[in-house]
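Only one chain comes next, encoded as structure tokens, the form predicted on its own.
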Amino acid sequence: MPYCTQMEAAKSGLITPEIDKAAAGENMAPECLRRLVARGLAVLPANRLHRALNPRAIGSNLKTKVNVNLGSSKDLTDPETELAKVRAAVALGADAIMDLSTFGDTQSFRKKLSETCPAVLGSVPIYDAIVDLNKPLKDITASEWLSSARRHAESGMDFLTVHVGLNRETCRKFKANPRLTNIVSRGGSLIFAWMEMTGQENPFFERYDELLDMCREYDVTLSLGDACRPGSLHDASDPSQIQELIVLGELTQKAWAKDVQVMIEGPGHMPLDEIEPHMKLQKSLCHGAPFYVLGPLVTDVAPGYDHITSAIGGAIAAWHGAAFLCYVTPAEHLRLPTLEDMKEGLMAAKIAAHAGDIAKGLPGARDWDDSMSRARQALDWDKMFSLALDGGKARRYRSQSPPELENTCTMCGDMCAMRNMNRILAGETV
């Protein structure tokens, strides 16, 4: 193999098969995508051991991509249910699947994913360190934390979330500036607790070069985790969040020097008016590396509807430069999502992603909407269903409420504006 990573190949002027295929999905010349990957402005997560991968690129100059989180917990351990979610998510157009399992035979589950799932795959290795080692958190060694990352790379994960920016300095900043909701990142809270109990530096930060060497070996993309992401509007854009972002920017450059691809993870909960400036700040501090955001959720008071609060923030974030939206389901803050929760969350995120692409003027983004509008004007219901984000749901709604008049719906009936305008402009009587 003439190159170790997609970034190394891109820097050398090589267009890999993965870049060629991902560029086709963007309606972009492969050379244009190669240049973005070479500069770190786009990533192409493609672990060499993920045999089933259908590669796609993530970057602010590209279509906004959507990630689906799933995985088992101690209370709900059913791998087959989670695999059913995977299949449904892929069928509905998810770009990435992230396994957040915290219980059960997680290694077998990841292996099954890498053998069968065409979407980009991600995971959080520190969960497994706790699951597999089955010992008190404070007794886990730095080497064992690093080994957990290697196991995930060996299982074919294309990107790994590692909370490497939560170093001792970031922790001091957090403790000096009390928050309303403290650290809400699950991985971040575990690393913080381990550091507090042991008095040691974050092993992923202290031994970052080893982590990069491992990523280079398998061509794993690093998703630099936002341990200090705000878990409430009150905590948005506070000193610890910005301190961590500064650290992640420095670590990005170190990764690029070793040809390791990097994404930056971001908020979290954030007021509507802070999203645009935060997107710009991230681009500045992290040198244009793709931004991967959870939401942002623009209000704290809508449990049961957080897929909507997330979609509002996600659309604005995508408009202003976020490259990758992590979906949020109606079950956020409440329970492990069901299959139906997953579908609702994914559709909300895909709507947000597409709305963002239209707003930022992505070439061709509006074509889809214009095609739908032409089908509506022509009252071509089958065409509308074929163009819909979820054509099955649209078709089901119409079939459940059949109209008296053909080519109308039960809301407007013979007052249908489309039908009447078509007829009157054709010289017919309404």
Second form
Number of protein chains: 2
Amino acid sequence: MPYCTQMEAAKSGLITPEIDKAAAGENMAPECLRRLVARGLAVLPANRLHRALNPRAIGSNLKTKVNVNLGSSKDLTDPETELAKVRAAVALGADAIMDLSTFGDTQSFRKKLSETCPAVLGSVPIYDAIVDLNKPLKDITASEWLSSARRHAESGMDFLTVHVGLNRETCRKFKANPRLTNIVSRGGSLIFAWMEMTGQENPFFERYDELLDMCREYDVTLSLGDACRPGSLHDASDPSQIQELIVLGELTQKAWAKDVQVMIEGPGHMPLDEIEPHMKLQKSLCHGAPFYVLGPLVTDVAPGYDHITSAIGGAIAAWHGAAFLCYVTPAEHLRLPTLEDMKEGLMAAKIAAHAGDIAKGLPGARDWDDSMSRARQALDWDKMFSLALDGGKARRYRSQSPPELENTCTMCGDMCAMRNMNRILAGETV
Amino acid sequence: MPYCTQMEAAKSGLITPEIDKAAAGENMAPECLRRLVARGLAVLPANRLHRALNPRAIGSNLKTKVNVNLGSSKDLTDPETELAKVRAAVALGADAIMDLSTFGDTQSFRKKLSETCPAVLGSVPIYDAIVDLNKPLKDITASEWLSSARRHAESGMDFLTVHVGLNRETCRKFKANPRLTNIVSRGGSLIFAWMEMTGQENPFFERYDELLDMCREYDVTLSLGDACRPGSLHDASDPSQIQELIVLGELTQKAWAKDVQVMIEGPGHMPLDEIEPHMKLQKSLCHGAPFYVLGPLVTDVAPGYDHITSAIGGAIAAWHGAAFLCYVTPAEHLRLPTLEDMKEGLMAAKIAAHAGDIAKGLPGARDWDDSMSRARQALDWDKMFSLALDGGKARRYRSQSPPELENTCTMCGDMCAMRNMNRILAGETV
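Output the form predicted in complex with a further copy of the same chain next; the form predicted on its own has already been displayed.
Let us now look at the entire complex, which starts with that chain.
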């Protein structure tokens, strides 16, 4: 291949097979998508070792994409359960899967993923450094941290979350501006702890050029982690968060100079009214690089329902420019998600993404809704089920409560507005 | 009592016991609330025959309130099940209950409600006219329609939904501007059918003065129904909907002239980006009368998850001025809700209401979130459960998946960011 990364190809005017395929999924001319990728406004995460990939692009001018997190933890280590989640998530329309395993033989698990999974794949290398090296955190060396990223690239991950922006400058702002919930990013807290214990600069920041060269080698997209994402409404839009975002913007331009694709990770917990301004600030500070948000969760008080608190924030975020939504499940803040939690979280995120696409005026986004409403008007239940985001659940709900009158439902029965309006407009009586 | 309605009392400068109690629930001076009620910017629905009422006010300057719909239908007639839903809804924090029964001895059911239920009570009289009179729709007389409203007032309902705005003028606009989903309001479709079959004007519009006099007699708050609320994204903000809203604004001023309290009912299905403008339009056309919205549902494609599609829209609506959210359950469009559906719908609506209150800057709204986040930071799980919107669910989730390390959870285990940050900031190692 005459290029290292999709961005390099795009900058040189080349339309790669991946651009071609991803553009088809967007109903967009490949040339249009090429231009977005060349400018960094869209990414096409495609590690050259991820052979099972069905490529898709991520950017605010495109369909909003949805990511599903999974992976084993020390308390729940069953790769088969996690693989079952992967298959279910892909079947339900997840665009990307992040493996966040923090225990077990994670390298084999990721390799299995990249051999079989068509979704975009991501991971967070530093967990593995801790798991594999099996020594005290403070004894891990800067080179070992860097090596962990290479191992993940070698296992075919399309994007890697690396908390590069938590440098000494960001840490100073964090310490000078106390928060209610400190640093809630798991990776960010580990890097912070390491920096505190060793007195050293963040290794990924200090040796960013090496990291970029490695990303370039595999065409790994960098997902610049937000260690200072707010873990409570109280901490949203505070100096730590914004300081880190400034650094992430600077890192974005350095990556682009080496043709490395970049996404920026974002909040977190955030009041409804701060979301639109934050999406705009990110666009400005990070030069239009795609924004990948976790939530935002619009209240802190609803553990057990954080798929809903985050769907509210995610819809607004997608409307105002977030390109990529990380799902949140009902298990958030409580436990590792089950398969059922995963499904609920994914459905909520897909609703948010689609609602955002409609609101941002994405051409054709509303056709799906119009088809569904036509089926509703015609009381064509089979059509409704086939069009529904989750036809299985809709069908189950209806079948558990069969109506007396065919075509109506047990809510309204013979007072069904659809049925009666159809009759009366046809000149019949009701 | 020297007054008929709360509005009359408020206009005359009187602070009623109901105003006193409702103001306490808002952390607001009674005099402030009195002024809002006098101007119609808040309503205090309190039928003088509803003796079990724990009064609360509804207005955009106040906490956003949440309503739960329930009631028997021809397919599912079990008053005991519905009463169990009422008790559960009140225990879970519903501010209001609407009985939408369309079958059985509904008058007894409502009387039982008003004798025992402290929540604000509402209903839709016209269903009953059809059920009780047991004759073809077209043979019901204008006087019989009016009488149905009186019967509901007599049974202690605090507010009545009446579709007064669907007059000949609105019907003309509806017919001239075909919709994808016609009229989806159950009550609205029945009134439309009646008008079409009899050739007569909407009886509630034609005899609006009588209706107002009756409302005044019992201090029933009129909830002016939106027969033309959009049933699909396609139909949102169309001429029928806006025409009716203009009429509702005119009807509002007529009601206020007789000291009758008024709420306006609103959408429905509506794209995310149309919600804020619609909230502003309603404020303008309806002179600041409280807006009571059903949803808005921000996509049509997710039957089985419409508690989520509506929580997204409801949060935005509450932020931008809706005062009262009607819950939507996962059973919407599919069946009569079960007790479990009711719970899920209510939790989603309460999340939307609270998120909206935070965003609109309601004083003190965020204290709850800050307390929760403090408990999270302290890893104080009992405190988190006691503060959670649904502590039972949160506790169940965690107990089903016990972590190895006390105080962490099975998501992160010993990589828990809260735990590690607390340690490192205390000078300990991780």
